[in-house]
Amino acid sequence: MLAFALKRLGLTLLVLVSVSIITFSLVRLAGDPAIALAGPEATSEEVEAVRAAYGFDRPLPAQYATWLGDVLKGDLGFSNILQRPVLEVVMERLPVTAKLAGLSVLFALIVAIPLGVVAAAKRNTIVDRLALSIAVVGQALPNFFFALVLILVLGVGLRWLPISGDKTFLHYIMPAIALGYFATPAIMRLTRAGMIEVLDSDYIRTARAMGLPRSRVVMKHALRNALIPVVSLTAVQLGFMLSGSIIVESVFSMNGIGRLGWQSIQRTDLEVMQALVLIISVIYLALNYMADLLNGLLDPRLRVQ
Amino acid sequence: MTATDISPQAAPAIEAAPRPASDIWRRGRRHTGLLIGGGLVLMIVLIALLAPVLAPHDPYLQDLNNRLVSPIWGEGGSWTHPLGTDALGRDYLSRLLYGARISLLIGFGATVIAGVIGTTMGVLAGYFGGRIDFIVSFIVNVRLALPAMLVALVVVALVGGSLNVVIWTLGFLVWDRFAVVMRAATQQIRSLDYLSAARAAGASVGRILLTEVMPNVLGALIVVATLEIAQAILFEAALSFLGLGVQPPTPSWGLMISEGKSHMFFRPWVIALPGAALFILVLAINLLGDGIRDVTAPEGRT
């Protein structure tokens, strides 16, 4: 298990290094950062001054090395637009997004797992078809449009929930639904497929033959094994939600890192943009790594590969 | 890291020998989802092609005296503007019809680019295995670790939003599923007899890949490509909604929802109409893709 864990860790770190190179070049190569920073009215001397002050005149690998060194020391740079250290700005916003993503995953699991189990237990009946139809419809609904519909119906029409901000728990309900429903079809399909596979296996047949009631076999013996792949899918989906939070947080005016990303892009805050891409990747990779380890613990066959 | 990292729904089950054409045809005619999806897609493609003929007005023509006119069923609606007008007095029906062109163009364009990148990587990884497989899996993992939406927004913001920029940006971001599925599909046929026969007959690697491998993974490719068009369309709509995709005054459905947002409280139809158009198109493409998978897979749906 230790060898497995170390090998995965090595690979994750390699991916991380590649991601950091891409993040760094993305901001550097997509345009001249000195011109962007100096602003539209700057003279060419001012642009040169900015270039020298930020070290943009040095070779790219040297710039990358300095940047990476700073990042490893926990210094993500300084936002000139906000006049504050980037790390401070991000850390201030991260709890909102973490809470939103957590609630979204919770919503997705609460809807998707029961649907998947029922669909598998009543395979090829009207119930199964209905569950699959819900998944197909869910996958076709754009989340920004769904978010606006929620605002119109639950917020403005029925006046049940606040439509913008992040002050109370109530503020999180609509955004969590808008962000979470998009993950439900994938989790539901996987739960269903896993359940079908497990329900057809020998040990379930044995349990049934021994006279255990069907509901108990389904809930206790089958579900536990069927959910193993769902664990890693959920981790992946949680990572995607950080990316999806850009839209949902913008629609609901929540001050998380998603909206921060959108605002930074609007005001060409390169340092924050770059830091956010990196941080979201790191969180995604960390979640993935933990899911890998968990899977390795639960299923020893995965360790030898 | 293996393919298990990637959402399992990504890999449709393509196994054993492909079905004979007559069999596919027989199944296809009885598959409701496929027929509905295919019919709707065909209709929307026709609408997009015939937009200049069908549209009652110029989609760019502003008429500030007739702003936010209600659709025909609303108060003050008339047949002059069957679906009303937007905040600049442009005919909403005409903009919706032209919007189909934008969605289909971007969905199709981005998918072609993504398909070429992903299929090349996936087929090479699946056929050669070993080190090449490792490198391809690694690149896929790097791509998945990058937050696609944020990267796309950054690129469009720095390079500038135009139809071409959006198509190329999306194309370079959504190839991962092609790579994963093509790799799995190629692995399954790699050691089959007819490939050994081609090798024994002295065919070059390029020839084997093009004439023996490609035709046999084509089914899987069509399924992924169809589903990816839907994903790319949703992606473009989201970018345009955030103001960093297709730029005004182009009639993109995502942009129309964004422009209508501030009027939605009193005139919900300004977001409902483009939203419904987007939903129907994506649903139709997904039904079509799922349908093709069902009728071409050996055992159908499991």
Given for the second form:
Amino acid sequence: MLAFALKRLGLTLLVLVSVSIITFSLVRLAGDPAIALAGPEATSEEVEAVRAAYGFDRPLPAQYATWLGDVLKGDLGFSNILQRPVLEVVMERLPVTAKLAGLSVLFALIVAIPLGVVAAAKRNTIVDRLALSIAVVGQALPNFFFALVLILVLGVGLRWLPISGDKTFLHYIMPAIALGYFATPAIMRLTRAGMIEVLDSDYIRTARAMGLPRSRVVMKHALRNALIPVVSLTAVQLGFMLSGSIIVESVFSMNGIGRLGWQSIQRTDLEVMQALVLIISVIYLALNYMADLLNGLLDPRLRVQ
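Form predicted in complex with its partner chain done, so how does the form predicted on its own look?
Excluded here are partners and other molecules; the one chain stands alone.
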């Protein structure tokens, strides 16, 4: 297991280096950062002064080495728009998005896995068709539209939940449902497909022939193997929710990194944009690495690959 973990860690670090290069390059490819910092009305002399002050006149490899060194020391730059260190701004907003993403994934798993298991156990029945219909609706329904429906029904009509903000747990319920429902169909269909494949395998037929209860065969013997691909998909979905929460956070006026990213784009805050891309990428890679380790624990055959 240790060799497997070290191999995956090496691959993750290689990808991380590639991500850092791409992140550094994106800001430069988007335009001249000196002009963006100086402002559209700045004179050429002012632009050159900004370029010299921030080191943009140096060769790109030297700029990258300096930037990477600062990042490794925890210095993600300074936002001239907000007049605050970038790391401070991001860490202030990150807990909101992390809570939202975690609750969204939890909602998706609670709904999707039981639906997938029941659909596989009752394949080609009305139960299976109903579960697939729920998946199709969830995949086709835009999360911003579903969020507005939730606001109208649960917030305005029934007045059960607050419709904006992020101060209490109740503020997270509707956003988590809106964001989690979008991830539910993929997890449900993968669970269903995995369960169908496992239930048709020889060792499951042997377990049934031995007279084991159907519930034990399904939950203990089949579900564990069927969930192996679901683990990887869940990590991907969680990373997607961290980066894709911008719409839901905007609809519910939540001060997370999704909304911060949108505000940074509007204000052309290059330092914050660059930091968000890097941080989300690191989190995404870390989630995939943990998913690989968990898959290795669930299925020892993966450790020899």
